[in-house]
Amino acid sequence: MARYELVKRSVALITLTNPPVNALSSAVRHAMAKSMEQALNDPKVTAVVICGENGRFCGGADIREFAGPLRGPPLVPLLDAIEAGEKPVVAAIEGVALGGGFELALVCHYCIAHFKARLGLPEVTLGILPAAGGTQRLPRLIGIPAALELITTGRHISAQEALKLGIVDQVTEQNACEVAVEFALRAVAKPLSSRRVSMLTTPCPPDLDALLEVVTMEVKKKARGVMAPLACIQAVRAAATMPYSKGIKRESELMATLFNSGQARALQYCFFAQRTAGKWTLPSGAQWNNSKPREIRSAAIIGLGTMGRGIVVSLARAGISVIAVESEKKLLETGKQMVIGMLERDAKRRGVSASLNLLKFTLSLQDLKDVDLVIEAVFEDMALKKRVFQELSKVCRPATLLCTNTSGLDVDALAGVTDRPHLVVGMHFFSPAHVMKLLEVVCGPRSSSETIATAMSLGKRMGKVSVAVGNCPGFVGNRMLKPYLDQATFLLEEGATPEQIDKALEDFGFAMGVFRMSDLAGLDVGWRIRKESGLTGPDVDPKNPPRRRHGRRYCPIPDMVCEQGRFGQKTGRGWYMYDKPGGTNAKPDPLIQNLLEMYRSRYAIQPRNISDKEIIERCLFALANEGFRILEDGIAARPEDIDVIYLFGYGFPRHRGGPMFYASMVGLERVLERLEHYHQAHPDVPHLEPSPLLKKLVACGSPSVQTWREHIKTMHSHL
């Protein structure tokens, strides 16, 4: 867990060996202080070089040991060994320096870094706080205002922006460990007193209180009701106020209200929960680890709208030869000029020289014969699609996938009109697909494990999040957000209005409610799918009643605001009022007020007062029972894959884990319990019917998330 060498006849040389990352696990802590004290205590020995084995100095905490109680020797008193050891101590740093990892650096006195190192403190990312030091050394080595940046976000920094802010000494191009081996020598006869960072007094600028004030207000904008970051603050000012032997306490006492909180174990079960959505297992024993994918070198894409130019620069900005097609040469110009501006901003912004070469922009699919794979991005419309895939059949080779970025139809119903339905896939991009992380791997009964498996490596590869789901109307997301904004608006006729809906699921910590989210997306884009499945339109049975349809609840409202042409921030009116077309400033409108009164005047709904509790309630525990369905249909593997889904697609709060975790946070018997109260007070709502998983995991003593899937027994699986 820790190799030790002498080197160069008088540098002891510690070498961290816990693959993948060297995390700071009991056995590697054990290790280490069993080394340094080796190394202090040999007279031979006169400088002191760490590292990591394989490229990778040190990752941080082994979290998997956060769930039980401490082994092995603390970090702290080990890492403050080092530092007021009197041998020269080096850190070597490879790969990656991050959370303990990045504090063992710190107390190292002198720091080489290789050029292509990372560095950073990701515990607020984890519901936690750098609690080895780190709040308290990393400020007088930076200063408070960089310190603060880097610890209230979690920011990984490069190699060469550590050497500019002063956490290391020299960033080398050769072997760190040699350049350091090196460095150690040279350092023998310096004193070490300034080398000592919690010795150093932090630098303090004048306008602290102030400065402390503006950061906490930016904190609480961006991660609305998350504990870390503001704990993470409130260490820092410790740091700046407090000698260090009382602001490590104060960051101890900080991070112990921190560890055991639910936000905490909500944000670590979204790191694992990540790590688990890859893995995914069809009913023909075909497994992740055991279906080798293809490798893709070229793809197209069918169509340059928003989606498909956003999957042009993902596959582009992963070195992939691209080809894009459009119907109509205008189309495909305006399309061009956009795709490569996008990918020169990129690149401007990543500091690398644009992809542009890997692009080829036609007219004719005929120029795809030789492609490995094609992504399918036109409009949504299911003739439209299948005449696509008959054509794609035609003209490309026998072996090539074709692919579908639709984001709900029938993944079978398009491979059903080609000649090769085991290597159809759905591929469903989140917009803008260039910048959301997560892709839905459609899983259509045809599909072979190899095409699965390329999908989700080809996604891997473009640095998304790949979920594995089944094929049905919606897939995972989407069929789980009908319920979620059905009950928004049932809520608008009984009282709510869109303001207060957005208020209560923004205090809950969504970046936008489900109004302003619908007036981001277009309410035009749902108004055509409901018009295109009968539920409103010149189609409807004028003898049913306007409230309900197809044998169930429904509110017409939203027709009605797109029926006045308000579509949401493009046409400057929706659900809110903007300053113009395109504008981004939403404002309460009272046109959308009067709208409300006349319809509940015409229908005879007597508004009530509406509590924030209900509409989260209603929302989200809506949206946890379709997630329940879903798991029943076989439609998603596990409950971390909607998670997941959600976390990275619909903006769910991160510190709330996830619709699931979040639903067992709150307590099955919660959740089912003001399930059947809000099914009984609106039967016509079958999506408020509790689902039968949830009354069986009720049943069971609400087992932790991580089990459901031994109590999920499904004879028709879709994966």
Given for the second form:
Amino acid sequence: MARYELVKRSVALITLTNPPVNALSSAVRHAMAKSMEQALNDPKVTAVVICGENGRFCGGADIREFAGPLRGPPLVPLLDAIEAGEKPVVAAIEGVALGGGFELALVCHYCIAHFKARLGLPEVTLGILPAAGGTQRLPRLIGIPAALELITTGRHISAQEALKLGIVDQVTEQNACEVAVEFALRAVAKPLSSRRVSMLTTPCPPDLDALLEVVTMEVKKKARGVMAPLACIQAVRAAATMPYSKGIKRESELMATLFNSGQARALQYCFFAQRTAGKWTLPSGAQWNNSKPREIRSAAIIGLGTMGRGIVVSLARAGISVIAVESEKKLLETGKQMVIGMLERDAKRRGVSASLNLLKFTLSLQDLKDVDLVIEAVFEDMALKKRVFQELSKVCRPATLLCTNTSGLDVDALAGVTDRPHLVVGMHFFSPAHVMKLLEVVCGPRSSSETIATAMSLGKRMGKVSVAVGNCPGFVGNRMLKPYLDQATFLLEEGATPEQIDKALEDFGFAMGVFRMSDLAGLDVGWRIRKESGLTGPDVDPKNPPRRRHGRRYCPIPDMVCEQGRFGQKTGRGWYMYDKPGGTNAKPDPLIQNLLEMYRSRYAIQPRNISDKEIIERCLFALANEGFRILEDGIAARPEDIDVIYLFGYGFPRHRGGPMFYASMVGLERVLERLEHYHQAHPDVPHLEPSPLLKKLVACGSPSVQTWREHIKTMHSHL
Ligand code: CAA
Ligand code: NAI
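For comparison with the form predicted on its own, would you give the structure of this protein in the form predicted together with acetoacetyl-coenzyme A?
All chains and molecules follow, beginning with the one already shown.
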């Protein structure tokens, strides 16, 4: 857990050895305490160097241990003792120094960092704060404004930035450990008092209160309802206004409040869920760690519309050469200019050069014969997509993977028209594709494990969070969206307004309520789909009662909004009104209010007062209920996968953990009881009928979300 060696006859080299990130588990803390004691007591030792095995200094506390009671020596006294020691201690940072690892570096009297190292205090992203003195030492070392920024955002910084801020003393391209040993030898005779950061006075700006106020407002705006950044600000205030001994107590009190909050549990769950989601398994036994992905050097995108452009940018940014295909010259030229502009802006922002030499634009599918992989992103039209796949099947070499970005059509039906159904897979990106991190990899029944592995690995290479899902209408994300949207419009019928529903969802933590989000995405897309599927427009069966389709409740208000040419932000009118087409400042529109009133009086609906609680329960429990059905059907393998999809694709608030984790936090019994209640009140809404899996889990005593998998007995898994 920590290796102790004497090097250069007088330097104690302590190496943290807890792969993969040398986290400060109880065993590591114990070993470190012992090694430090040995170093400080051995008269031969004149200086100490602390480093981490395998080129990684330390990834911080062992997050897995947060779930249980504290074991082993606590970190704060251990770090205080290192700082107070009379022998110089040098941190040799390679790889990462994060969280407790960064705090360990802060108590060392000197820091040497490898030029590729990254440092940061990401605790806030786990719902806690840097409680091993980080909130007290960092402001003393780099000042309040810079410390506030790092602590409240959890941003990782480069070694160069750390040098500029005064966090590290030297950046090296050599082996940091060897440089640190030489440095330590030179430091032996130097006084240490000025190197003990806790003894420094915090440089305090004259307008401290005003500064803290501004940061508080910013944090509240960015992370609505999230506790940890606010507690971080309070802890930093303590560093500015209290001596270290009192500040560290304040830090610890704030930590205790956060540590026991549901938000910390949710955020820590998200950390592990994100890492679990990449670990896919098929019923055949093929899985992430026994299936080899193919190497992808070249790709092609068909269709340079909203999605195609973003996908081209994502691929080029990952160093893959891309051929982009359009159907007409003018569209090709427009798409090309847009892609180039996007790539140039992106490169400028990241301080690198745009990889324009990787791009080729064409009108001919014949140019695709040698590419390794194709992603189709033409209109959402099955007949068109089938034609494209048939053509690709003829043109591309037999080993080329054929992928579709369809947002909900049958991937297997597309596979069926090709000569290589095993090489067909869905790669469902989210808009805008070069920004959104989620990728649903849709596994058809005939997709081979190599094909799935390749799509998952390509997603990772593009910086996406890839989740393998089964093939059904809407897959996971869009399938679950339907009951959520339905509940929102039913609530409108019953008496709520778009702004009331949005406010309740935004207060819950969504960046945007459902109606503002729909205005942003464009209302015409869903309207076209509803018309094509005969739910509205001239093809509706006249025998249908007005607010029912296929024997279920149907709300025609979204269709009525579209019939007025209100397609959302792009037309300047939607559920809200905007200053101009393309405007983003949403204001409640009296015309929508009138439309709702007329609608209710036409159908003799007596509007009632609807509470925020009902809005949240109906929208989110219906969402989670569909998630349970998806698990039952084997379309998603784990609740973690569903949660990751909602966190990264649909803006579900991270501090709530995702819809399935949220349901578990509310209590499955309570979710079941509320769904039964709402279903009784609305028997014509099947989405409110509790799923058998939810009932089964409640009958099993509502086990923790991490163990649901054991209770999911699917008839046949689609994964
Ligand atoms: N504790 C426990 N496990 C950790 C961990 C930690 N601090 N950091 C990473 N891991 C685990 C991951 O869960 C993963 O496990 P599996 O292989 O079983 O999935 C494995 O280590 C590798 O992690 P990644 O897949 O994330 O590897 P990466 O190379 O992509 O990234 C990393 C490495 C940048 C260190 C990243 O893992 C990371 O950001 N870790 C968390 C860092 C962090 O938040 N530290 C603060 C902890 S809280 C704290 O320190 C409080 C305090 O004040 C004492
Ligand atoms: P879009 O309408 O913006 O772009 C489609 C493009 O395909 C157009 O530029 C069109 O000219 C081109 N095209 C049509 N037929 C072609 C052909 N035979 N050869 C070459 N190009 C052709 O559509 P969008 O929004 O980009 O959607 C594309 C696909 O991505 C659809 O399947 C959609 O369901 C899916 N999708 C869309 C999302 C969105 O938010 N817009 C999100 C996720 C998936």
